[in-house]
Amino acid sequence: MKVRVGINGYGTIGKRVACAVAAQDDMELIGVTKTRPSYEARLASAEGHPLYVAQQEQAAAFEKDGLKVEGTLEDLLSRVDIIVDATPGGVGEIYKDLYEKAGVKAIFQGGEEHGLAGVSFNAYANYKEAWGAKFARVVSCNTTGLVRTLFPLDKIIGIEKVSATIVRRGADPGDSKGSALNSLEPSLKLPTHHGPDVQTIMPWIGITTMAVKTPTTLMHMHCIIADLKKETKERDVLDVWNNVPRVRMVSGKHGIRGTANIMDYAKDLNRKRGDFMEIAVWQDGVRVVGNTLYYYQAVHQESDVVPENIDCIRAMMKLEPDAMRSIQKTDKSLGIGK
């Protein structure tokens, strides 16, 4: 019997998770919620996803625009086993009591605090921690990117400490606000929240982070310095990542010199919405000097957390006890790694 899944919020992350759920053979997408009849609500309807509204008074606007509404969020909760909360950061906390009252498990996103769920999730690093959990939180796009490359390095080679600078996009491509058009904006609250967020999954690691907001919408870039526990060759580091799912090596020598090239590459791979769910690491930008590793990686902020949500559903619903089998199943269904 398939697990019944609902999505509360059909924006940047929600619409991607909805499509990913629909691609799984052990899950059924019951419906998605919107608060207004936007183009995304029309997209959901066109893709065959049943539409629900957050509150009953919102239904009239949908019906006026010719969009069929199946009911309210409470109705959706009565029909699902688990809800993926993809509402804007900070909003999930408002809904937690409603989920709990309905007796439905819930996955929150990285915009919420770790304490809201008590479990922060990355499939490769701590799949078992979410096993059967009532609530879990898939960490943010940047934290997902950092954990994807740091966890396997620490597991195989060992890491003493990490310093990372997040060169972050100013806004998502579809946003018309949030990004200065001609400015580099440093985060003046230091160190930034990214390091402590990594520690919700890897509490033993010493990590500090800085961030700079840039006038681009495509991807984030991370400039990472890691002090390793032993002298290591660059080839050994690359071998670690070559054996890790959802990390993809790219090369400036092959024409991938920046984030625009990566996003163009995603389109050439026929990825849905042009998404690049792996973390891209420049293999010719990896250097080891003594015990110190330097490298660059790029994070597609719109999509890298999507497969993590799918694996989190499997762990929480006890569908697949083996993390790697779940990851492989998810990646195959989404075309990751091709």
Contents of the next structure:
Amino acid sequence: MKVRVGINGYGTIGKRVACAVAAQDDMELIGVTKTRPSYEARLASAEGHPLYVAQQEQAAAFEKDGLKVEGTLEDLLSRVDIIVDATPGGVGEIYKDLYEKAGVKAIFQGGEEHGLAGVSFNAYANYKEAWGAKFARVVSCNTTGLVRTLFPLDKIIGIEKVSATIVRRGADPGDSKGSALNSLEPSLKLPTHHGPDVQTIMPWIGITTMAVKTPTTLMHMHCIIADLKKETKERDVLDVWNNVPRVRMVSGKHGIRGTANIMDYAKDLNRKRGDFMEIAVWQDGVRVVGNTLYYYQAVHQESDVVPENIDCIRAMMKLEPDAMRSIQKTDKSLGIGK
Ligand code: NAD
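Could the form predicted together with nicotinamide-adenine-dinucleotide (NAD) be shown next, to go alongside the form predicted alone?
Following is the full complex, with the preceding chain placed first.
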């Protein structure tokens, strides 16, 4: 029998996870919640995703706009085995009791604290930690990006310590309240939270981070310096990442000079919504000097966590004991790696 999945919060992340769930043969998308009859609500309806409202009083506006509502969040919870909470950061916390009372497992996103779920998740690094769990949190886009390249590097070569600068997109493309138009804004709370967030998955790793907010919407860029445990050649580092699903090498020599080219490439690959779910590492930007590795990677913040949510559902619902098999199944269904 397929696992019944609901999505609470159909925004940037929620709408992508909804489509990804609908693409799995071991899951069924039962419905998604919206608070207003926005274009995204119409899109959900057009995609065949049953619409629910977060609160009963919101239903009238949908019906006035000709959108069929199947019920409230409580109704949705009574029909699912697991809910993916993709509400804005800090809102998921308010819903935890409701999920618990309904006897439904829940996945929270990176805008929530680690303590809310007790398990922070990345499919490649700690799939087994979410096995059968009642609650888990798929870490943020930046943390997912850092763990995707650092975990395999640490496993195969060994990392002494990491220092990274996160050059952050100011807002998502659809968000009109972004960062200042003509300004680079350093994060003054140092070191930033990104390092400790990586440690929720790799508690043994020494990592410190800084961040700068920039007036771009497309992707984040990470500038990473890692002290390795042994002298290593660039070829060895590239070999590690070439064997990691969801890390994809790009090259300046082939015309990928920046994040705009990656987004263009994703469209040319016919990726849904123009998403690029892999972490893009510039192979000609990888340098090793002695034991020190330098590299750049780009993170498509709107989509890199989507396949992680799918694998997290599989682990929590005990659908597939083998992490790599789940990853391969998810990637095949979403066209990742092609
Ligand atoms: P978003 O604002 O795009 O979408 C949130 C959705 O939740 C909207 O549709 C909104 O209408 C709905 N919502 C608001 N309040 C609600 C409520 N009380 N009940 C039900 N629904 C409600 O947000 P997002 O960018 O998709 O972020 C969702 C989560 O994913 C956050 O924890 C965020 O930190 C995390 N995340 C975001 C990104 C990103 O770059 N956008 C990347 C990775 C993780």
